[in-house]
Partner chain sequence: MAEDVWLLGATMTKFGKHRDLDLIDLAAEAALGALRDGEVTMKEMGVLAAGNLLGMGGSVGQLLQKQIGQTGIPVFNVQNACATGATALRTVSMAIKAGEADMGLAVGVEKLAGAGHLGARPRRAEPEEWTRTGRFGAVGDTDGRIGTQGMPGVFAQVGMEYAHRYGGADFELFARISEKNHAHSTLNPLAAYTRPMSAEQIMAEPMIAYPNTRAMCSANCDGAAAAVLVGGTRLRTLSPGQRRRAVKITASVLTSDPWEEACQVLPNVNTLTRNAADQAYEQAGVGPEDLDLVELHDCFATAELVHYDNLRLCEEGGAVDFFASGAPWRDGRLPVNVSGGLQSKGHPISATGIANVWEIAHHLRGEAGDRQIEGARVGLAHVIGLGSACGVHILERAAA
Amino acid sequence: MSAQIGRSSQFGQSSQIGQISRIPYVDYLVLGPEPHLVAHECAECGARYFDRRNACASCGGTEFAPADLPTTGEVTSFTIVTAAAPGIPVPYAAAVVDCGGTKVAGNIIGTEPDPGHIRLGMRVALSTYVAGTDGKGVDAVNFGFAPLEDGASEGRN
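Which coordinates fit this single chain in the form predicted alone?
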């Protein structure tokens, strides 16, 4: 089942009215054959942001362009969350991942959320999953980062 919506995201996905069955959970997640994240990059200094900006917090520049991020990165910090709002399963691992110099906050998925399975410097890859489905059958797709096994291929760079 799918829903008919007219949606135009800032990065051009789902830009036509039609039947869709999946939407990204956040505007900066681009779905498709190769899901990836897109940041707003300052034309003056190269600083990157995920939210819309009128001016760069680093240099004051006012011009931004979309910048695709690598789909692999390295865990630079993480915490194991053991208490959350009602309805949110715990424990889970929240992390900051360095994706080619851009820090991305996301959950570590595809492994046990404990320090025995997650470590600083661990290589991870962007992965998507269905976070929920509405009454019309449209899936909300979110992202996380899954550990790369030794020898696993690295994604978009």
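Now the other one: the form predicted in complex with its partner chain, given that the block above is the form predicted alone.
What follows is just the one chain, with no partners and no other molecules.
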């Protein structure tokens, strides 16, 4: 892969060839039967990035390869945002989730955004939802993390 990671859809994103009905909200979300996140992993040092990088911020390397992330993880920090800029629906719970050693930013979904329902150290699993639909009827599918019931299946790891 070249130094400049491509800006769009390099991970293969259409759900149906010819007639696309859903697309991922961001490049690093892969849809399909098992939605998951994919990072750009530095070939030199293993540092991982979700955004397009010109070179590795850790070692300066310019070779990156895709690396799939586990779809479950642990909440290592969170906040519940109740006041935000216009246009952002509140309240929402934002969190940092440790997915097998790679930290991911995402919203906690599938539960109430209040401190009674979200706790540090909580186990969560990646979950997707339709964030909006454009004028051509294409759904943009975003991700969040939903609490895992104790003892529930942790999916792929």
